[in-house]
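A single chain comes next, written as structure tokens; it is the form predicted in complex with the partner chain.
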Amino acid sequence: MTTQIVLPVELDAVRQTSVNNGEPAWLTESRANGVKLAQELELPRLEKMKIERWDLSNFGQLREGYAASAQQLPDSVASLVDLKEHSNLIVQVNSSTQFAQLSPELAAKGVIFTDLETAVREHGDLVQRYLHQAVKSDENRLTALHSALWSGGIFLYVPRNVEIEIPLQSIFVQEDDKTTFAPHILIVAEANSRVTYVDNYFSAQFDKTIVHSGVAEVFVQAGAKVQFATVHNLGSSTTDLSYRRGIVENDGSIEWIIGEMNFGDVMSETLSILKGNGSLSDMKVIAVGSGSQKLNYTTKAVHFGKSSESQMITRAVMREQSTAIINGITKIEKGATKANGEQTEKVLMLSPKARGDANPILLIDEDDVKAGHAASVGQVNQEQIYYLMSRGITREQAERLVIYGFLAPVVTEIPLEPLQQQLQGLVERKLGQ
């Protein structure tokens, strides 16, 4: 028996919406198939944490109709981009893209990069292809409530043999609780293509807590190369919901660097489908919990390919009443032969209130491969604050630099300089220095 759910959304008013908005009619019956299936399925099942308890009724009102884009970045992302006549940037508000640029030589070499409905238009026969094939609609509610809602969001494509040196970027800024805050990333790397994709996602302060309701999906075809960095800085009235996949294959390979940096609630998957053979994936996850945020963040790898490699590695730093449930699942399938998997976790905490687990789960169906976790949850280690005050150095600053120390692996493995020196300045900032 199911329970009749009350859902955040009515079919018609989907309909009807997608209808107006002009969208094909494969695109309007995917979103309504998406209100039906978030009739049937139930929420996703955290780890230790109960997200039926979590308020995630305003999901906000589908957008009618598509605002011109100003072509004027935003004061509030200014500051956050180095706009050059090169540059490539989409910044969308309240979903509506607010400026976008993509440089004429990339266009040239046939790189795609819009706001997602526009490719539904222009690219149509493209974007059905690969949509939700990924993260599929039927998985749970929430990725069901996401395929009837997304708005917003991006389409990057680089076809066969081309290579990007300069990252992409994208910004998502939520100003109103009533417009939905639901974006969706679809990336399609060709064969033996290369990429770098950034973006970073903010909101305002709101009286009643939002949703957003995050799908990512890459798809990485033979040899090509995907770096994915993402930085989420979500205020506290926002509950993050985002699931991010990859689907890598033969020679392909994905880099997932995530700044969990927001201020309320998370649920984040990010998984890596190694179909291919000699197929990687390399993960890195730095988080900061306060006040009394809960997250739930889950890094995964799936092996299939033969010869397949991945690398997690999740370090977070909980303040305050903040609770952390880190999960790491290496899943190696029967065939993955000479499969390497590798995972960490490590939690630091700065208050005895605070509270964070880390699973680290290794499921192997094959005899021959490699496979290997660590995790550990700990205090900051006094003897460490003694040692380095005994030196001169204050305490507060004696627990900055073990604090930092702690992120440093993953701080300083980040291929993108500015990223690194932004979630410097977020960790900083989180951490109310």
Partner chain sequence: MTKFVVEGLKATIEGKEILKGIDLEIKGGEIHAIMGPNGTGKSTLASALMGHPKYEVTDGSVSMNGEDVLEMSVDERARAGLFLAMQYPSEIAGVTNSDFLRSAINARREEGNEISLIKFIRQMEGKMKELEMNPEFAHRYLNEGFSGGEKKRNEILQMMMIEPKLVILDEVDSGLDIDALRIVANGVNSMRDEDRGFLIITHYQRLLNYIKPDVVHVMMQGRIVKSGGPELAERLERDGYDWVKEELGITDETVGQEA
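Switch over from the form predicted in complex with the partner chain to the form predicted on its own, please.
There are no partners or other molecules in what follows, just the one chain.
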């Protein structure tokens, strides 16, 4: 049986809500166009998985009115941050900003770090220039719905030549199954700047399935360096649909570090578009599947620039009856001479009923390039287990060490030590240890 997406609001209602929220005319029309496109476009086609069979009936209601931020952290996230160490922080609950703080030093340098709705009001021309330019509204029904219903999110702007040493962090919590859960992350790093951005996603357990419709757009200008780390820890009643996309200019670089620790079904696509000569993309993804989860992960790099480089590493651990489709796509366009694209996908299955499928894909339209891939799907290596046990370690401890060693190439790259520890705890929780 196919689940139909029922639009949560009508076209006129979207327009009226946008007007009531004081949004500019260009954004009102952008939302209205998203509704029209959602009625016309099809769902995306997933490799070896039918998303039309998923429960995508509840996108929630577009929130009306903006709550002012309060300088007090919600109890649900207070333990995750140390304000003395990480003062650059935004926390949103049910798409409303509950806490926002940017250091005076960064503000004095022209850095903008605020919720996206505030940015629309205070920096409208800048936001309009980039919003929906990397993830287009007309790509498919999901991107159209997001452009119509996005609520909350982050705008991060780093001026030319500004280098930020301390990571900027945001936390998104969904405690209400009636409000749209569709934050939009928009990052602009101007020429020769440097920034690290980290975010966390959490959701409560609901009586019915709710859809998280998330988009992240990152624009890396010439010589800029952006590190983007994200951990998704959404409950089993939340379906996670996420698009992440970076556009990288000459000699710019983007590093993606992604922890997929959800308990519900997931579709995510992370794409780097290497437009510039000498541009660089590095993607690291770990995922742990449990229960009857259906997971579909795509990492992709498209090379346009000469001497551009991409590296993709995905590690997934599957247990119980979970199913994962993992796609790695390297596309080298004609004219991207001296480009180099490498990718590795590995799936470790802990149960005979778990399923993992790794699909490395190379699409090469230029001769003078380098490209390679590696993929493996299998059970825990028993020789490694026996070797560790011969050193006096129990089987349970040995299996844990092998699994952590399997995931370590990504976990150790998390730019915040508390986030590393949190991800380690989430891995243990998902593995039932």
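Positions refer to the first chain, counted from 1. No experiment lies behind these values; they were computed from the predicted model shown. Take the two forms, superpose them, and find the largest set of C-alpha atoms that agree within 1.5 Å; that set is the rigid core.
**Student:** After fitting the rigid core, is the C-alpha of residue 22 off by 2 Å or more between the two forms?
**Tutor:** The answer is no, as the C-alpha of residue 22 shifts between the two forms by less than 2 Å after core alignment.
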